[in-house]
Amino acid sequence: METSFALTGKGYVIVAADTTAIRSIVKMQIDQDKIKELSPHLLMAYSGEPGDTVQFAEYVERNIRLYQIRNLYPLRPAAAASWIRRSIAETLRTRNAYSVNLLLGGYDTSSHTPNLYWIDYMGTVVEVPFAAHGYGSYFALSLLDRYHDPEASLEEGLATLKRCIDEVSKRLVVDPGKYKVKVVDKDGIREVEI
């Protein structure tokens, strides 16, 4: 039952994911954070089998960090998704294929743009304005269709955000419950309430 949500703005990406851990009918845990700060300005959330996800984020997380450090600065969101693309691709026909789903939201120091990018398990990659992952995305893609607004303040941002974890919260049959949300900017990534 594993929600995510990201949407652009006016010089901002939001990222949202419910923090609940779910294995078959039980809930594991209801304070997982699912979404891993890649770079100073570059963040994803991942969605999928619970221990393809970890390993799949924390091994993102390394190359990205090893690239920084060798050539002394950050990969640039769309670079960053054609390497995560490539990564998923190369497992596909393999015993170790990751079955995950992310959203990759950045922002780009050096054209000053958001950027967003839908990737899932088949090591599909889109740059998309808005998308969501989970079951939660059957209810939250319409709203997101209607009211995303790509010259919307942040408070709209949040607003539209809002409605769509209210409307899951309404029509999914298992409410997530609490979702955590970050922010990235050009002043890096921060957690917001909401």
Given for the second form:
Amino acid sequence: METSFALTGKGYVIVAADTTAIRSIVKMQIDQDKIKELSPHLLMAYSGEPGDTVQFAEYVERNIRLYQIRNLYPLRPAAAASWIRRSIAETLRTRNAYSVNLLLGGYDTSSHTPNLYWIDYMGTVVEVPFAAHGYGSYFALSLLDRYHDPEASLEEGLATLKRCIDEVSKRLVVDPGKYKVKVVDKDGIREVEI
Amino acid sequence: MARRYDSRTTIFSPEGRLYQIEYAMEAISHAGTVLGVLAKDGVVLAAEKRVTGKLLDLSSAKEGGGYGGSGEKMFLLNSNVIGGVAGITSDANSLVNYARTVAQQHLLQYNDDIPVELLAQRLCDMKQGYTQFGGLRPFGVSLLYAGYDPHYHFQLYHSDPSGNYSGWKATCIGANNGTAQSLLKQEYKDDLGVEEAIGLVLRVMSKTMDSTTLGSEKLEFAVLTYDEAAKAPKAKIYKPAEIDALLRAEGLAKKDEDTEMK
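Right, the form predicted on its own is done; let's see the coordinates for the form predicted together with its partner chain.
First the chain shown before, then all remaining chains and molecules of the complex.
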């Protein structure tokens, strides 16, 4: 099962997701990028039902980009989270429900604050200082409870992330191996090596 | 000669003009003035009412718990935008209703107040539609939008029947708008505070209104500011009593000795 983590810090959000694509006992791909860049200051990590995940993630990406091109402003993270929540909730009780879990991390350029949202396949949305999806969450959340600091520098934030990744490698029966880690701050999005 | 080309909105004249739109603007030039001024910490709107009289029932405006205004010139379009209308009142009501619906649809989708320029654009897209297809006449209304959003803070926009809009620091629509516009050009300064803007608006109104003195029966007034404590925009459409108090404070109220007979 796919693992993803995210945490906020002083003026940034770090989003990390494993890079394996697994079908039953086989690792089909080990370098898949599961973090979509929705806009210059918005990241979204996805996991869940294969097929639904990419379909929904691309649908969100295209619509958020359309809003930005059509209108004069990019969507702020809070507004994007509301739009995503509504998209999931409206299809939930139809045949076309998407079984996708998301972590939405962004930098709000109007209020100059980082925002992180935990979104699940039922349309639950909560704004949180740190979050995780998948079996890895059982190990990561308690570590994040203990070591997360909302005013931490980027280096400290990455060190905390490394703790979570190492714990999952140590204890989860299927070690995800490599992770893709992306950071969003006032200067935009960049990938970092962990 | 123009008569042959003005019966349908959907056709051009040989000189490349759209007569119906020009006639709509002509209708607006006979309507009550609406004046707007942008300050660094707020936006001020004032309007001249044309529907007045002793027999007019304004009890809902005076004591009502509504959003303020008599329902003729100033309307709350959303918690962050006030609209001032000039032109055919029934057309204006229809547009205000549409604007309110659009603002709420945005709020439903994004859980966020609609950006001011976006609201102006939506209305303009609709107004433009009426100039190109359907065979219906254009809306005989010009609007001033006074609003706040976190992107560009305080803004003032003007839209006309053609579906065109632009952003302004100070502008005027309706009757005598030329006079008011030149007065504003002389007296407007960048970096005005909201209090100074209120004074400027009232002074320009008193010089351009048809009646000799200002009073709450003929004036509608609204101010949009930002409440730091609540961290939200604050839209205020003044009640008649508040307008009179404001005029007294600015020294523009009717002087009682004028009406006294010896």
